[in-house]
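Just one chain is shown here, as structure tokens, and it is the form predicted on its own.
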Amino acid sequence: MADRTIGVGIVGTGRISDLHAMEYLQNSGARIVALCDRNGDRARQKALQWGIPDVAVTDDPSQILANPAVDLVEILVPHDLHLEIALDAAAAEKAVSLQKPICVSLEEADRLVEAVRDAERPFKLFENFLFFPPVLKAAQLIKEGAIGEPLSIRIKSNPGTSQTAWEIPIDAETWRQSGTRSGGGPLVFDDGHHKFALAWRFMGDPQEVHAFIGNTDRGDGLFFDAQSIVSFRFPGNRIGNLEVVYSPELEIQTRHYAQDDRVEITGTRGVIWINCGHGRLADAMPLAVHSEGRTTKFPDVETGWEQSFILSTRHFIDVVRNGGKPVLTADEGRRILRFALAAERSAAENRTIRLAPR
């Protein structure tokens, strides 16, 4: 497939689709040929907004899968719909990019992992934070030994308010309030997937997870699963935690979600800080490392959150055209789902959840 342009069909044209479409619209190796949304008017509006007015539009995912011009399906639908559409896409022999999380249960994830295990076309669980430039740079520095062996990871997720944030359609928020549809809360489980993926990327699979997950009324009829803290222990006497705090009056600089993310990784000989994510607080250095008695700052690392989507999509286009391993694979997506579900279960049962080694 390296010698021709990949035809892309997008199933689900909600708010997040703008970021998923960016690289497909500018990469010469791919082009969007079809859009699908149960709200056909929304899909047609996206086609006009993206400058592809003649693209095929439907409200039926099966028409996307039956379209011979579609080589790759980007699935951006509520979590409870992931399994059915992804299974159908794999059966139709399409390359698949499925928005995180992989499914809402491990039983569903097992079915999907098995279905794509021997598929001829690649399957990817879309996780953009692993392609966020400060995260990529941190991973490179750690691989080079900048902080020695990582011993702990601390992740802070801090939603607030923003005068510059994008508008989120109400239907994109309401389905996330349902545990049946979403699989868990909007911050710890849904957005938390990014953070659990980061912890897994730098520390591996946890052996124990313990969580307290709060419940805060936002005042608009919706809730946030905050204030919350999730602690995890890894093999080799290593630890980590995720802290989620909703600060309703905290102004955050952002073009996307009104949220800031910060990460601190401590190793045997140094510390590395990632000081931004969805948005930014103040003028903190995006990336810094302290080792051997001195601090090195990286002011020029790209911090636009959209770059994580662009780079993630670019990587998968290359995998589909030229071969290679997607990031994340279905099995890796299941491992992160296991991590996230352990946190939800721990909070519900008020006990530590011990996970068997893989």
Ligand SMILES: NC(=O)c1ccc[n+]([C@@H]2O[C@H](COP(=O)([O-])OP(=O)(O)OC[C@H]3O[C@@H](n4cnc5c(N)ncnc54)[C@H](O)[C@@H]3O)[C@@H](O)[C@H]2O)c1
The other form holds:
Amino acid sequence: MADRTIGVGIVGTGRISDLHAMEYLQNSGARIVALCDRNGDRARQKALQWGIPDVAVTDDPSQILANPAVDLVEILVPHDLHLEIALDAAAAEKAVSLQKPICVSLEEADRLVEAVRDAERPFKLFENFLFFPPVLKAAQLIKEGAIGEPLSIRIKSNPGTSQTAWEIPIDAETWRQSGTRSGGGPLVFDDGHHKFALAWRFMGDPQEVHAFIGNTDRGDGLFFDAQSIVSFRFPGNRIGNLEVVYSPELEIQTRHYAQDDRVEITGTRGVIWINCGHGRLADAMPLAVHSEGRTTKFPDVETGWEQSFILSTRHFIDVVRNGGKPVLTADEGRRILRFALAAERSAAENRTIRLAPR
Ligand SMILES: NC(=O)c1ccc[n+]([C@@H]2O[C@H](COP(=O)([O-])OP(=O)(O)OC[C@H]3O[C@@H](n4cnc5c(N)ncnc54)[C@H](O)[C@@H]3O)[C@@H](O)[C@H]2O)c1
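Would you mind generating the form predicted in complex with the ligand now that we have the form predicted on its own?
Complete assembly follows, chain above in first position.
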């Protein structure tokens, strides 16, 4: 397939699809050939907005799967639909890119892991944070030994308010309020996936998880699962946590979600800080490392959050055309789901959850 342009069909043209379309629209190795949304008007509007007015549009995912021009299916729908559409896409022998989380339960994830294990075409669990340029650079520095062995990861998610954020359709908010549709809360389970992916990337699988998960009325009929804290213990006397704090009057500069993310990784001989996820606070340095008694700053690392989508998509186009291992695999997506489900269970049962080694 290396010598031909792959045809892409997108199922679900809601809020996040704009950032998925970016690389497909500019990469000569891929071309969007079909769009699907239950809300057909929304898909037609995206076709115009993205400058591809002649693309095939449907409200039925099975038509995307039956379309021979579609090589790769990008699945961007509410979480309770992930399993069914991904199974059907794999059965139709399409390459599959499925947005996080892989599914809403480990039982569902097991079915998908099994279904794609021997599939001819690649399956990618789409997790953009691992492609955020400051995260990529931090991973490279840690691999080169900049902070020694990582001992701890501390992650802060700090949603607030923003006059510059993009608009979020109300239906994108409402399905996230339902545990059945989403699998868990909007901050700890849904957005938490990105943070658990970072914890997994730098620390591996946890052996113990403990969580306090709060509930805050936003005052607009919607609830946030904050203030919350999730603690992890990793094998080898290593630890980590995710702290989620909703500051309703904290004004945040962003072009996307009204949220700031901050990460600190402490190693045996250094510390690394990763800033500037969706938002901008305090002109924070995107990346800084303290090692050998001095601090090195990396002001020039690209911080546009859309870059994480562009690079993640570019990676998968390359895998589909030329082969290689997708980041993430289905099994890796299942590992990250385990973090989130353990956190939800710990909070519900008010106890530490022990996870078997994998
Ligand atoms: N990586 C990230 O940072 C990030 C950010 C936001 C969302 N996401 C993920 O992207 C996915 C979509 O989220 P969103 O915010 O765009 O949600 P959204 O609600 O804005 O979009 C979902 C779209 O799916 C459509 N849809 C629902 N059922 C359908 C069906 N049966 N067939 C076809 N279309 C259907 C809806 O009409 C809607 O347009 C979720 O998995 C979410 O977790 C990831």
